[in-house]
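For reference, the chain that follows is the form predicted alone, supplied as structure tokens.
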Amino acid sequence: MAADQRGKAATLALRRRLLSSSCRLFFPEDPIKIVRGQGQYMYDEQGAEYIDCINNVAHVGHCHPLVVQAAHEQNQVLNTNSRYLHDNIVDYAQRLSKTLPEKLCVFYFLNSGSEANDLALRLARQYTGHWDVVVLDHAYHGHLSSLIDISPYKFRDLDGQKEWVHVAPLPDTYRGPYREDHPNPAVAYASEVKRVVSSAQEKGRKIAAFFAESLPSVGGQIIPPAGYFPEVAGHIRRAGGVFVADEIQVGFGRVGKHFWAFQLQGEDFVPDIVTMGKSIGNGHPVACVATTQAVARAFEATGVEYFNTFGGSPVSCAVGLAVLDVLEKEQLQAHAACVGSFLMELLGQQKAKHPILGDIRGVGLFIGVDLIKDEATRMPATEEADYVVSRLKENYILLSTDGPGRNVLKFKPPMCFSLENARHVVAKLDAILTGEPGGQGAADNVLESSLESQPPSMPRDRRLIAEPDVF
């Protein structure tokens, strides 16, 4: 704790000597030094309390008292890996395998997002005994060599696109070749993955899989057509490949309506092989993979074993069983889809009255906001999205950019996130774009009518820091 009594610039100089530059910071102007975290909240050194828009990673809430709890009491009687036999693994195994369709029911569990896709990659390719991998333009899917690989926003800055790699273009319906007016978007998109997949095979070359994220989230918060994933499974599986799910950012009940993003492609799609971290865990490096049974005896027969040392133990699986209890209990998903759909509203409005604000796409709480130059053209307002950033940081909101042009305004913050919050910084988003101190405007009018509207059981307000025996 002596650490905490150090002074921001002195922590900032001990970072620059001793950390490498590529380890970039939020806010690099201003770093902002976090000290505490409760809900939705983060302090700083001087107890300032921030709302974080960005943090999908503390998905229950920063610091969630019966997520600390079950860490801390299982950290008390072992914690050792996963070739020991234990209760609190096949209990988690068991307990997620009730959210996903019965054919995913086999799991993996790692520490990390980025193990879990790497994983996810090893087992497809020995499924199908095939090398390469179709992905969406601009995606990301991890740090580890084979994932740089396979994200395009990250390799097309270093070694570039390897002969292995197809990349398709990303199913965006504002600002890709398919837009909102096509009368089919999905089947086009898919139409587009069709197609590299039918050029790689005129070179010889073999699809293993398909990989993208469920909703892509550094392509500039997207939301894929309704219909898009069952057309792409189709041709991939035609193929020979098997199709990912990259759910990391974006699964256990995000998207409000179900737990799964990829359930919003329809009620039959189930993908072959589905990844999960970040909000897994709730800060606790934990991940996952769920895959079919045919998937796995493949994997299997290589006769070697799969072993991960600190994936798996009883103090990770502890902790994502309180995560999964703390998402039942609060009715989180359900949260997600009420305060998502207000949050929604309100910034439409926003675009109404803002030229800047070119499109308000999202579901639950996972929303994008495109800024624009001009409406025409939809050209990426980029250092207007950075001053709104960084605008809203001075007025105690934290939130970040996305999208190839880094204009897009991104919300993923925990899932205690509040209406009472949505209506406070869509005010101050109207402020800083109006140039006004104030910015209360018309989210008042829309913020009653949602809390009269909105189910019994559900809290007025998640902001707990008034009532901190309460979570």
Ligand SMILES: Cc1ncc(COP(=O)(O)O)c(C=O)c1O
Contents of the next structure:
Amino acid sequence: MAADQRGKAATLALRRRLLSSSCRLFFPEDPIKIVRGQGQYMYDEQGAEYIDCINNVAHVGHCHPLVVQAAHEQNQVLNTNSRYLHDNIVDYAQRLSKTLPEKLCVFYFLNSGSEANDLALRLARQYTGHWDVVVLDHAYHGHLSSLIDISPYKFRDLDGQKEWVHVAPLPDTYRGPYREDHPNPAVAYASEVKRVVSSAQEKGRKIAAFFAESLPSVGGQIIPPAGYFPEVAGHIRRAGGVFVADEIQVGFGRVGKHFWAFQLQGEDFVPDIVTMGKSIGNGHPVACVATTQAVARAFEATGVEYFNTFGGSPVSCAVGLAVLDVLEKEQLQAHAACVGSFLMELLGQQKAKHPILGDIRGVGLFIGVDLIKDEATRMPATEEADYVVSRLKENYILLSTDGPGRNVLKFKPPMCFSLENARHVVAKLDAILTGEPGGQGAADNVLESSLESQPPSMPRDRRLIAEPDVF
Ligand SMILES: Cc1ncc(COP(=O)(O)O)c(C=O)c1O
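Now that the form predicted alone has been shown, please provide the structure of the form predicted together with this ligand.
Whole complex next, starting from this chain.
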């Protein structure tokens, strides 16, 4: 029996029997069975189309034909490890180097974001001769033991903070200690890092690295104030450590204005190590660490080989090259800037109408909508956020929440997400928040126009509109 002919209930029963429940499903009460993806859309076993607003792995679009073709063609010829000379790996390193500041000129190829961050940790420790790490509160950097230890998002629910890990506050100007009315939140939040470093040093600890996502995502789609990273890097480097920018969620043009999100922090800011994953391979397991000659030389000086069986294979590099080609050819970085600012504008209009929309923040196609109980306390509207997400799902729009209060709707769709998609999603959100019967009015008009442009195979009766409800 072909896998996609099995009924949803049968798949769920098999999954429950054979897979650990630690491997969670989206929408556990009514999971979706997805059998096909194309562009910014995913299709269930009945053929219903969902707009994917969260998959930043399918960066240039689900199953992009040029990426699929590149993998297929290279698979037909050769796929082996990187111990042989091959042009794909050097071509790919060269292409990546053109996107980065000149100093970041040595590359390691791996298979996952976690592997990349684990290697970054090894590089930092080897280079500095120090052991400790400063991280941002609520951060997530991967699922390996080493990374759970530097991910407050995880270790708080496990065996807690190790003595070599030091946590600085999220540079969150909406909920943190220094807010939008502070004269210089970048310096104020960086001083918090300095304080954390000094207190570690007083205990005799030595800082190897500061790890941060260039835009913290699980922390609640946070946009650190510009100038924060250079200030932090100053404090960390004076303590003998290095700055690691985790671009696993936010790199490769997502922020629109720049190719890398750390570049939002200032033209001259250069991290010592940059880690890449997710979007880099459009779904194929590819990851990369870029660093400076100095850091790489220190690692080489151990004399120990770095070998990674699949990392940098000819197929992985062909895929990585194809992703860069598509980004260029389809001008997706500029597209992200344009669609992202349009989406921000539409969401901003909704904020004036719905007091539950506390803060709309974002850059390019990385946007967070912070739902609050009331403006005075900014208390997270967690249940309401859950409700909105489940209603959007009923409307065939896939979104999820994040942030410490799990109240931030996060938008990080494939980069081909369109103006029309933005209009449609916001119209649906408006209808849900207004509690309009059937989401009529502007919402329906947009829905109708977007249905006109759907492939005829799309069952229109599957695109139901939200039931009435009011916040
Ligand atoms: C910021 C960040 N870093 C690292 C990782 C780990 O990547 P992977 O799941 O590919 O190991 C993730 C995954 O969600 C992430 O969001």
